[in-house]
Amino acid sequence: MALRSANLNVMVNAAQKAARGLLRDFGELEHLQVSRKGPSDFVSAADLRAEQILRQELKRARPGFSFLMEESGAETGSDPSRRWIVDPLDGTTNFLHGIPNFAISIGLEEAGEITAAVVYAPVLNEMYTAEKGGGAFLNDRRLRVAARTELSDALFATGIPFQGRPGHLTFLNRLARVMARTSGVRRFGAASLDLAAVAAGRFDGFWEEGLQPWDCAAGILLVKEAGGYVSTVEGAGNPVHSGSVLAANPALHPQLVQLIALEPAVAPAEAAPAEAAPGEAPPAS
């Protein structure tokens, strides 16, 4: 069994307590009238209830820590160098449609660096945890990223820009290139769980843009502690606050960065998926 720090125990306990309410609310979805206002309002209320529980539990255990939360935003505590980054319900659209692929995501940021992470999928009862230098775990089983080295064997996950967000054409061009060179691409609608799946070796890599810190902070640490590399989509820098994330194992990370960075040689309507040799640049960490 993985040894957990006091902070990680606080995070796990808070996630488990908030999950009980989410599971109860998830079970009520089938009784809702199928209308835009009804289910959407219900899910928003479930989201807020979960966030309130997480805030109460984390604040009770660590009263001085700051917060960055999806629903209520930023709150500076007496110790601004330590901050909880929280998404109480990652995968809201899945939740709304009765799809069990959703999670609670909690990251602990200390002096600008993510040092502890929890991603908990309540319906699946999968608890992902990680601490800096201590490895990544799924229900106390040690995780390692997949060992595949060839794009043709690899399975990737991604997020698609949704209604009202820019970047659809760029995404489609990138998707065409990745699909032409790999074993496949999946879209499951919860970035925290996609990153957790990379850490577990289920996916060989993941990329998405337009993310918020609470979508990815915990998942990024999971991948790193499982032996993977994480960067922006361009292959540079710390992605937590950039909104741009690309994660993969050490062999595939530079190849995926280069494949995504390619520009189509002709107009998108006329272009066949572009191909390129695997990249040689060392991966960013």
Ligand code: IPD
Second form
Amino acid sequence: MALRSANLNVMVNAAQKAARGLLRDFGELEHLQVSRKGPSDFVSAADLRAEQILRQELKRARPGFSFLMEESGAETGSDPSRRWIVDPLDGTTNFLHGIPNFAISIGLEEAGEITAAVVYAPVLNEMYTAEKGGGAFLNDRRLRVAARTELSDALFATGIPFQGRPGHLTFLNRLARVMARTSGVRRFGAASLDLAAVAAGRFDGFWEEGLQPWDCAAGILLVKEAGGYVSTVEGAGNPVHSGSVLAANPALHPQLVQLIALEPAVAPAEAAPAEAAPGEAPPAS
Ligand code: IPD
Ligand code: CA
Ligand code: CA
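What would you give as the form predicted together with this ligand, now that the form predicted alone is on the page?
Full complex below, order starting with the chain above.
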């Protein structure tokens, strides 16, 4: 059983309280009429309610701490050196589509460093916690990153840039290289949980660009405290604030950085058109 600091207890309690509302709203979603606007407005409201609960709970317990929250932005408290970095609902698109892979993510940053982390997936009832120097845990079970050392055995997670995000072709080129050399690549839709799964040794690594601090601050500490390495996709720099994150176990981290850095052999747009296999529709031209 993990010995939790007072701050970590505050974070766990706040996450549990906000999760009750998210679970209720997630259950409600099933009964909502699926109109084009209706569900997304409902989910935005659920998101905001969760953030309000987290803000209230964290503020009540630590009145002076500052905030960086996805919905309400930055707020400097009387103690600017300590701040909560909060995503009240990571995996919004999953939530909207009735997919239970979503989480509340809370990181505590002290003097510019992430020192405590909570990632809580309410439907799965998976509570991930970590403290700097104190290890990472899943529901009180100590976590270690996976021990696999060969790319060919490794399973990676990533985030695919979507409408409104840049870097689609760069992503496709990187994906082409990674998928050709590894056991597979998954896109589960909640960066905090992707990182938590690296900490738990389920995934061997993860990379994504264009993240915000609230998507990754807590997850990065989880991976580090489970014995993994975290950097930017280029292999250097501060992943929390650059939004470029690459995490893996110590053996696979340099291999993934190298694989991603390779120049594209053939850009997907220039690739020769594939021929239809028997029984398949011919490729669109
Ligand atoms: C998103 C998720 C997703 C990642 C996006 C994030 P949200 O956060 O973490 O996995 O690919 O970049 O914006 O919007 O669901 O809180
Ligand atoms: Ca997020
Ligand atoms: Ca969010």
